[in-house]
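Let's start with one chain on its own, the form predicted alone, as structure tokens.
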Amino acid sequence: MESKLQVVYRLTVPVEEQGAFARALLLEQTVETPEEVALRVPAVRERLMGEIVELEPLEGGGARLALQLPVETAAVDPAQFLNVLFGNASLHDQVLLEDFELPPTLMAHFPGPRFGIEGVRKWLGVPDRPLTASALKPVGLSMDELVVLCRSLAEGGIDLIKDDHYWGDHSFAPFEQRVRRCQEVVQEVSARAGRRIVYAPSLSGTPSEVLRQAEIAQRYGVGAVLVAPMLLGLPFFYELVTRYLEVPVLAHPSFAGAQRIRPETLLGKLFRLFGADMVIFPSFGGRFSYSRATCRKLAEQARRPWGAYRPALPLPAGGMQVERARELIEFFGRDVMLLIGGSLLRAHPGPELTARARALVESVVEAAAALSNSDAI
């Protein structure tokens, strides 16, 4: 197992076919030849065709299948390690990616969090309670609009201040321009408040253009930035995060939804390998679909301890509502950041949506005060 790459899939397969399929699937994710073919090479039979560890028959019907797979072909490069994690194995209708465990050996390949809830608190200042974030939007908004909005979202005392995902280099609101002006505003807020707030612009386009804009981003001192990692692409966010980027990331699970890979172990797992400090994803009770269990799973594989990778902040979203602050922090306690949108910005920018920002933290500040106070009773 130590030098094994070990994964679990979920098979919806009739219980006679199990056997044959769980033996196909193994050659698939490693030889990807008859069996008969790969046994007459020593080297082949003897380090890469790795093994079945556990086949299990469900009660709901289906299966869960285990395989050990050869580090030696997933450790080339983060593209092939998916590859040998998910790759022509995700082409099967019946095969869902449940998790994956890393030998030592293949963990030291891959950066994790570089800044983690340590550090991202370190950054911002907070050193205990829940942290605030909100969202630019509607894409659409004109460059005087959106400064509007940002101060008042600053000014209201939101922590982070990000660009809604479907921000990008548009004529209406370009993105040097765009970074430009929030970024100042964020700064002389900062500075009036006596306290950081940070700005994170959108990076999105091909990987000339992402690039381009993480070099702007970063010269006008932006202090994080927002990634959707399944839009550029896994490898490609692995190098971005490794070669290029000195701030923290916010990985935005936009597309993530087209794979069948579990959210925890998609978004709470690969993105924190991968190097994602802070993990959107969409909470219970909001306009998406996942249920308590999944979020309290995703949020608890962001934060396990996990070798030596930092935990990766989990940001609970879509459509979350002001006034459920408290309920969303006795849920998912004191190591969080509230990502709230819509809800907020119902109230017009200006002292209006101050106002409510500010109630908001205030909401935050309370219910990790009430928490506190049940953990030492």
Contents of the next structure:
There are 2 protein chains.
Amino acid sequence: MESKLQVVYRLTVPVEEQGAFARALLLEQTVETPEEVALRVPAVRERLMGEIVELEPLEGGGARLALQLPVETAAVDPAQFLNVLFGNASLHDQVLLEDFELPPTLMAHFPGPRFGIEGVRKWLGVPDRPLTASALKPVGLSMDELVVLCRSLAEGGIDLIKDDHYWGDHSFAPFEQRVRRCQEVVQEVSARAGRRIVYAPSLSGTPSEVLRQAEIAQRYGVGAVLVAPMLLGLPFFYELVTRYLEVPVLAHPSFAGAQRIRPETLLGKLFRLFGADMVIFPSFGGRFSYSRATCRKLAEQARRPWGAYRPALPLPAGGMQVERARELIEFFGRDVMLLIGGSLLRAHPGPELTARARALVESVVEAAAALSNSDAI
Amino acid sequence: MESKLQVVYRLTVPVEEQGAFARALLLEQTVETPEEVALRVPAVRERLMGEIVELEPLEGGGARLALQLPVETAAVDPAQFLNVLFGNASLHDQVLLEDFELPPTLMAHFPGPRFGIEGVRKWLGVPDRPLTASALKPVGLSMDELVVLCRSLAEGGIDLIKDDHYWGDHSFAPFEQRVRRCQEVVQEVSARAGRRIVYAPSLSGTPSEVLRQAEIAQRYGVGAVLVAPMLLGLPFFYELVTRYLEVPVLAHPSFAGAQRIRPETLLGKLFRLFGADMVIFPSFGGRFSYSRATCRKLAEQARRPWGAYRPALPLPAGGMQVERARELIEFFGRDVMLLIGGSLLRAHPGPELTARARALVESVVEAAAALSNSDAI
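Hand over the structure of the form predicted in complex with a further copy of the same chain; the form predicted alone is what we had up.
Next comes the full complex, and the chain you just saw is listed first.
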């Protein structure tokens, strides 16, 4: 049991078909041949078949299916891990990936967050209170407009200022120039304010382009980077994190929602497993439709004790209002970074935006002071 | 119009909310700020906002929404293309990516298949008839067992023998050894038979590992490679195809089904756009639930005239039976490669399997002869 990968699927299959479907899915995720073909090879029969651990019909219909799958195939590389977890299974409309548990042998193959919540807090010099973040957008701003925007947010006291995820190496704000100038701004404001403000550029493109951007960004001394793991591919995200990044990484959920994987499992757990220090997700009460329960579970998955992995910092986002800071902190607790873009950016860059950012930061400090010592979630 | 990316979404949103939802989705896929923030910057207002081209309520409920999105953001790199196409939109449960059309300026950024159907046919020396493929599985076979299996299929006359997608660089059949020995077998049988049989190893892992495997595979002279673009990430797939591969590439659908993107658009169109020469998909009548209509459209998307892109060869798979060869050819026509694994592999490796493979090949030849000159689809 301890040496197997345990995966839980939710099946929307009529009760009379569940047994056969479960056996077929077990074959699909392991040997992908008729059972008789697999059984006639001793090494396969003994080590690579997996087994059904639980098949429980659910009240509202469908079933919960737990499989144990062989580590021999899942551990061989990060792409194979995903393949065993949900490769062909994803092609079945009736299957949802609900959750998974790794045995220690498999955990050793994954980095988890390199900084985690504690590391990010140390990095930013904010030991205790909830953190704030905002975004440089819309894409299409000129370099000078970007710089004014970045300065306004930095002077307002926002902890982390990230690129919008639509930024690439655009002619109107080339990557290197963008990084140089935004980083200059946050360093200058940081020096004056006597505390660290982090600028996180968005890395985007093919692997060679992303590695080029990562090198430039780190050379200019950025304090973090933004990456969308599902756009770039999780195996590349793994390599980027384990081999190339020296700074914390924020994971953006772009292209991730379409996966028939529970959001708390994909964003809260898989992204953490692959090394995200901070996980951005669309929170309840914004432009997206994740429920409060989903958001609670997602934050829980990101922060709960899990093997030797550091906790990842949840960043509720996607249409969060400045005025909701207190509510969000009461819900998510101290170990959270509020990522607020549009609601801040309604204010014009310059003194108006700086003041609005400052008001946000103050309301976060107040809300944190009002929190009981235990986290809200 | 000609310089914009046109994207069609299917919305499951009540009719009274469709207008507001469409406007919100347009902002989501472009500037991702409140409209007022975007409008106050002239460069953004003029070039980066996109527009709603069509919003048509559908009879059964929901709506069809066509947006024109700016090429300025979509063209900057392959990851940004996906971001604009379905990045944040994918996080909305009510949105399905139905289809898209590229303007010529954007098409120039993508390779499409390097070989295409004609190139693959030339490569294999099969100008006209439907083609056959099978798989080396289950994972867990020893090197010697793999070689016997590979030889049986090659001697049976199968055109293309691919690794199962669960193969990685396993201790029980290390990548280099597997490639060397399987390639030896197909070369030897090819030489004797006087026609080319292709072995396609599966490339899996992080980008650096996949590039290492690609280099080894091409050094040993393999005739094709198998890759799962959604597992590895489409931007890396793009880079692999445009920079590193000299042989045709088969795209495997693993991890792809979970995307809330119509299968014909994702597998038939996006994979082709990114450079797949051969596209494997779960066909009707097998282990998966794609309908005949979906399979027809998928094959159509893969093969239809489309800009300067070569057609990609469809490989119906996922539980195809040897006995269905004729039916599949009548349905898919000549330009198809039947990928049959388990149904062949029920026969024991050696003379029994060779005979079963040969029977398949003969039935393909017969079915092709019975086809009228026009393709069936």
